[in-house]
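What follows is a single chain, given as structure tokens, in the form predicted alone.
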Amino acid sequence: MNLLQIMQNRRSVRNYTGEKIPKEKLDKILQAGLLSASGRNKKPWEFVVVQEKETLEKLSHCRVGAAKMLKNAGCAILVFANPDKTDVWVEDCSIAMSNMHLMADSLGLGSCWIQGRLREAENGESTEAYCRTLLSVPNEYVLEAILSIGILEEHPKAHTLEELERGKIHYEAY
């Protein structure tokens, strides 16, 4: 499958069978967070991945109405950043996101961007501050998103190139 294939294929999947990921396929994901383009090569990320079941599910309230699918997930990655290390971590740490994201689909796993940043927890605390007590992750990063992760018991259809609002494109000027 070539990377425009692979990109008409992903989708976002939210329905997961709850089964672990096989770790060869973890590895991959990870590797292709790490090999992300980076502004100036920072590469401020640091990803921590879940796979306990009991986390997942603690995990699955971080995020009012948008989280609950990790109960179910074989595993989650959350991406946090050193702001300090560049001024354009949110966009260092969305291609690392959209790679592993794209390589999960390519492995033939769902998984789903739940958006962290300015985001709330069921609790009423920040999705940064609640996964950052959970985790115990340092309080000098932040958190961009987290990929939920799962075996998955039939993909959805992919998208078609004819569907692709090409009205958006412009050329030359608006």
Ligand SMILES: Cc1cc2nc3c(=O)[nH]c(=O)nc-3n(C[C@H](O)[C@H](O)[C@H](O)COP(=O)(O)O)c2cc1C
The other form holds:
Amino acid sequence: MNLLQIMQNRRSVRNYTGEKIPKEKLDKILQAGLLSASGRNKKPWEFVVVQEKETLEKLSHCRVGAAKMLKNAGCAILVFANPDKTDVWVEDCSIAMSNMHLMADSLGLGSCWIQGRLREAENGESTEAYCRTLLSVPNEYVLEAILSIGILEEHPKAHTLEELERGKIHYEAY
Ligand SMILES: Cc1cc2nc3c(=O)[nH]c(=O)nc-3n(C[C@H](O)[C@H](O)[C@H](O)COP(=O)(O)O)c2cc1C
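Same protein, different form: I have the form predicted alone, so give me the form predicted together with the named molecule.
Entire complex below, previous chain first.
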């Protein structure tokens, strides 16, 4: 598949078998994250990889209704950042998330972006505070997002080029 086809095929997948993610595939996903571009090459991210079932179950409560898929995931990658390193940590971490999501899909795995920043856990804490306590993350780090990864039950249909909103493109001037 060429890059455009990989992008068309990338979908948010929330149903997993519960099986573990093969180590070679997980390594490639993490490499894709570490290869990401970042402003002034500051690389403000820290990736916390969770594979233990019990911790994944606890993590599934980190959002109100939006992180339930973590219960059956094979893995979660939490992207934290040190905002003192750069004022564009949100952009930097978003690129890392996006690259890992694409890589997971291209390897035949299901994955989904779970928003962490500005969101709440089921117990009323911020998602960030909930995850920080659960995973012993030092106070200077803030949470961007979580990538859930799992062995697919079924892959949704690829996006088609015909469905693209070409009206969002404005040439020369708006
Ligand atoms: C910034 C961002 C936040 C998202 N947050 C969540 C989330 O918390 N939970 C979830 O299930 N999906 C989440 N998604 C996935 C979107 O719902 C999904 O990308 C969108 O519906 C388009 O579907 P597709 O990814 O299959 O093309 C998020 C995606 C992005 C980019």
